[in-house]
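What follows is a single chain, given as structure tokens, in the form predicted on its own.
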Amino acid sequence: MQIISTKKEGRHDRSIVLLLALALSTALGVHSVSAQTRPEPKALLQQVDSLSDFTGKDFSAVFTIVTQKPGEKDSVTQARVFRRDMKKQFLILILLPEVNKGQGYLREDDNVWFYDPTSRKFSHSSVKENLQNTKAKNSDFTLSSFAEDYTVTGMNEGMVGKFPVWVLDLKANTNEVAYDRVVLYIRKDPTMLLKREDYSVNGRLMRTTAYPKYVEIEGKLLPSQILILDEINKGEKSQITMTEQSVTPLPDKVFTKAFLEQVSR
């Protein structure tokens, strides 16, 4: 078990360490980039994307999100996520809190829909929107596509605690993504994303995300714990835990409005 600790990466890294103090799991059998070899930036992005790409299989899991805000009681949101990466389809079904149970998000073709079982109506949503009252975006639960959505504008070496990392500065090449600029801190060996910084169009740091714990599933590597820090509203954060992960094939009907209406009754 290895603890993530930082030297002088800045205030945001120290905050993550103090809040987390969690172990980083090292998965075996995962292809990695040698620490001595400088990879081609886009190839490295493609490798990061491939670590969580279940194309050819279906993926599902339960995500529990504990959100903290100063002066407020912790809130718990739980959702079951279904993914079919080959078609970039996903369905997010809210399980908790009880008052929101049955609400859901569905990607159908190029549209993202939000369903409210109270009104029994669908409305347009987006991968950019926050999931309920949490610090997570809908896009945090879908297939990673950094290589497709971003262009690398800079690449350096750095450290996250005692781990050597590649630091990639990315600029969005589509307005479909949640953030215009993203900085990724990718562990060199084995390859895995340790930290992410998201910036607005005007260059303001919006949130910092840490990935302290991973789990291997069918040769893929997924973060089983995630911490998202709100950099605008200081002290607000969400911790995400993934459980019940599965690659059992799903019926086609799961990725339809009719299914969402049915399970929400």
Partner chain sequence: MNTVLPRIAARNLLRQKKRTVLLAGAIAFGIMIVTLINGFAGSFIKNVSENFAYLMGGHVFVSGSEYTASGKRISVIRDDSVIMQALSDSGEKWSSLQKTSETSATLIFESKSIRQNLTGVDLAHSAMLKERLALIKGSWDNLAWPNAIIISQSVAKKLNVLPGDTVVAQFQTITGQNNVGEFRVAAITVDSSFVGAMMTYVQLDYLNSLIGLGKNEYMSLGIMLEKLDRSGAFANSLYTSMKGMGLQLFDRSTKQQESGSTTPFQSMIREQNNETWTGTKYRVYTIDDVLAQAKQIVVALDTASVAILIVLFAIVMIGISNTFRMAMYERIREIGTMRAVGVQRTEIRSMFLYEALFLALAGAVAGIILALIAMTIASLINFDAQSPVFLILKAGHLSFYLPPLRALGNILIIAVLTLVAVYAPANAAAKMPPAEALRTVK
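I have the form predicted on its own already, so could you send the form predicted together with its partner chain?
Below you will find a single chain and nothing else.
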């Protein structure tokens, strides 16, 4: 019995070793396959940035933002956005609500100006500021610069809905970008940003952004619908819809204070 038992144990041990070897080789095999298809994180970030990059062209679109806050009536903000990515210029002109119509944000060099037609004055603003009373920031309407602003600290695989994604954990390179840590959920094929999480300096999740719908313009994939959830003030959210997108060349005067003053009248 003891011998049989020993033989059985011996077989059992061999089986375990075989299983372990098989598992290890499988794992290694998977890993090697995975390593072959795993993109370089920085290159992946650059690819995401390039999705919204219209360098060499001008871009304009109308964004409608519906913001929900508990206990308050839904508010609708509409803005026409003009972009010239080559010079990192943008102009955001508020169309709705009627009371704020004519207000605008203009980026000139590194300065972002806010224009109020009531006082006819320009004041300093920032791409980190929220657009009006919405959950969206001015930077949500401009060219993204993840590759320049962040370093990838982690890269994993995951799923968003039924889509396999790369989950990139980003840490800010400087203390001057809006969020110190950002987690991106990037669809593998085709490469497109599906979800983004923004964290505070002390590591608290502040904002989750989902990009459920995309449109193709001139070979670029742009989110046509964005959903932003406020994770601090639960229940507050904004839904952004993009329409009237165009890459028609814009006159130079569009990106000037004079133009903003003129169209605000």
